[in-house]
Amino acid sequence: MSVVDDILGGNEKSAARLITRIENGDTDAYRELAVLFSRSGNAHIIGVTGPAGAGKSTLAGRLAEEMARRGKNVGIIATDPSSLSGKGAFLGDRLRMKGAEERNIFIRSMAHRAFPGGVAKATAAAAYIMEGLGKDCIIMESIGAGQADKDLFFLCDTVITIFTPEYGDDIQLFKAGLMEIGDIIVVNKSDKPGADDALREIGIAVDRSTRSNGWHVPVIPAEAVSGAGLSDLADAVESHRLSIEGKGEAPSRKAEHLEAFLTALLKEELWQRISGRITAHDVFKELSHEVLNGTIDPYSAVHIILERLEREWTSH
């Protein structure tokens, strides 16, 4: 059998080995991919997102296992911080998600690579993954990357945002549109001091912002860690999901979210092919020495070395 077959038969080995060949940008794995990318889109991809600290790893843990419960098929992409000597996973996320564990939810840490949003490159090749395995509810949590954060929208249906009692803190984050990515509002860790005032502050928010699709944007108390609330979240995200088809919204959205983070992933790949040329041309390690040297700004120097390169390049 091919690791296509196991993979389709439900084999979670095959699937994690996969999934790390594709991390490695193993070509042939990517082949393998194809035959998988086509059999996909059917799956509800939910996105957990909110800043550092706020509690996605948990909330994340403690929503599939009720989704599991619900009779949902459940993975779970957990995306961490890159380790800054090996470029993998620090799988603290696990450490929170060990109910999910107990219950046999396939989970998936993956490193954040640098990709924009704290969405790996692999990650979204992860969710095909899964629902070769069969699942039906894919849980993707990212690091909490503030305004880059948005590009998690493009790979879900459903985008929950977590925030905190003291999400005052972090009111830039209103301002980087996380409040406008997030179908769903969580204020984790009610149990706080100013969870009350948190929750009419942002209720008053949502109602002042609008959706094109009529969606309401429920705000829902939660304390992830004794999974208050986590019943009420998980009627949340079906009512989504049943909004979403209802209105027969679910192919334009999938069409959309595809085309942007295409679009996204190709930015990506471009960097990657060119920056190693970049890096290694004469002008530029000439002029990383100037800076160096404070005979010239970066800002500058980025400029004069763009343009070189571009009529060395067109020249040819």
Ligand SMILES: Nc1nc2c(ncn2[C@@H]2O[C@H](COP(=O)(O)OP(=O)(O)OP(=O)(O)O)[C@@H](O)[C@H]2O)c(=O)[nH]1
Second form
Amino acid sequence: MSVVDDILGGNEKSAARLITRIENGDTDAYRELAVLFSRSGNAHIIGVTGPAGAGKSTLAGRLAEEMARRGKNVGIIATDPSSLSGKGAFLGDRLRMKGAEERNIFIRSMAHRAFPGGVAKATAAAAYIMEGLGKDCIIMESIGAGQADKDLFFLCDTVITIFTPEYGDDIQLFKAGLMEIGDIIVVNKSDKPGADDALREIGIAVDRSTRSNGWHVPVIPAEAVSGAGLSDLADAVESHRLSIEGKGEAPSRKAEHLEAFLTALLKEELWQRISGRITAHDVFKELSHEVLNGTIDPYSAVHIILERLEREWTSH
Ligand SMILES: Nc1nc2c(ncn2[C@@H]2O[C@H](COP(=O)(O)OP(=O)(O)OP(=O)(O)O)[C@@H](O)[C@H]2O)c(=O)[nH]1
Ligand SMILES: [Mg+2]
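Given the form predicted on its own above, produce the structure of the same protein in the form predicted in complex with the ligand.
Full assembly next; the chain just shown is listed first.
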């Protein structure tokens, strides 16, 4: 049996191995990925974002359990905020998602490494592979990097933004950025003091922001540890899915998202491929020396480096 057949037959070990090959940049694995991608596009992809420590992992695990109870075949992709592959953080995610793990929900953690959207470069591939396994509901946890997470939308059909009563006015802007991308907002840790105020404040802010597609963003109180509010959240997730489908928006959203993702991936790969050539080039060494000496500013230096490289590369 081929790897693809194995995965289509539900073999999670084969799926995990293929995800690892993609993470490691093994381009031979793209053949298998291409087949799985061509069959993907029907699973409901749910993104979970929010500030550090807001309860994203715990809530993603609980939501997965709730969706599984409702008959969905669920997978989770968690993102490790560290730029190195920190095994400790991976273990932390497992702890937070114990219930989901006990239910044999497929969970994969990935290292972020500064990819846009607060997820890993291989996150989309992991989703195509999970869909190949038969997952029809895939939950992605992002690292909650605020503005950077705005791009999370391009991998997800529904984005859940989590806040907690612990965050004050000082992060209004951060909040606004995250709030903008949330299709659903959760006020987690509702067992903590100030939950009612947070609910009210966020509710007012949400009412002020209108969505062009007429979707009204619900604000849902929850306690991810106990699971309180998770049923309401699952209802909202389903309503959002039906709302996109009902309006026939799904295909155009998918197309828009894929194009944005393609651009992000291209940027990332392009830089990986050429950064070594640039930093090893004499013009880079020369100009960085001058910047360090204070004889030229960094802006002019970058301008000169690019002009020189462009001339050189196009004349070849
Ligand atoms: N009191 C209370 N604590 C919670 C709740 N949900 C999560 N926590 C706790 O908050 C802490 C952080 O939870 P995580 O799920 O790891 O949060 P996270 O947003 O994934 O964290 P990072 O990925 O590190 O940004 C843990 O100690 C959780 O047990 C809740 O509803 N109430
Ligand atoms: Mg987490």
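All of these numbers come straight from a predicted model, not from anything done at the bench. Positions refer to the first chain, counted from 1.
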| query | finding |
| --- | --- |
| Rigid part of residue 262 equals that of residue 298 between the two forms | no |
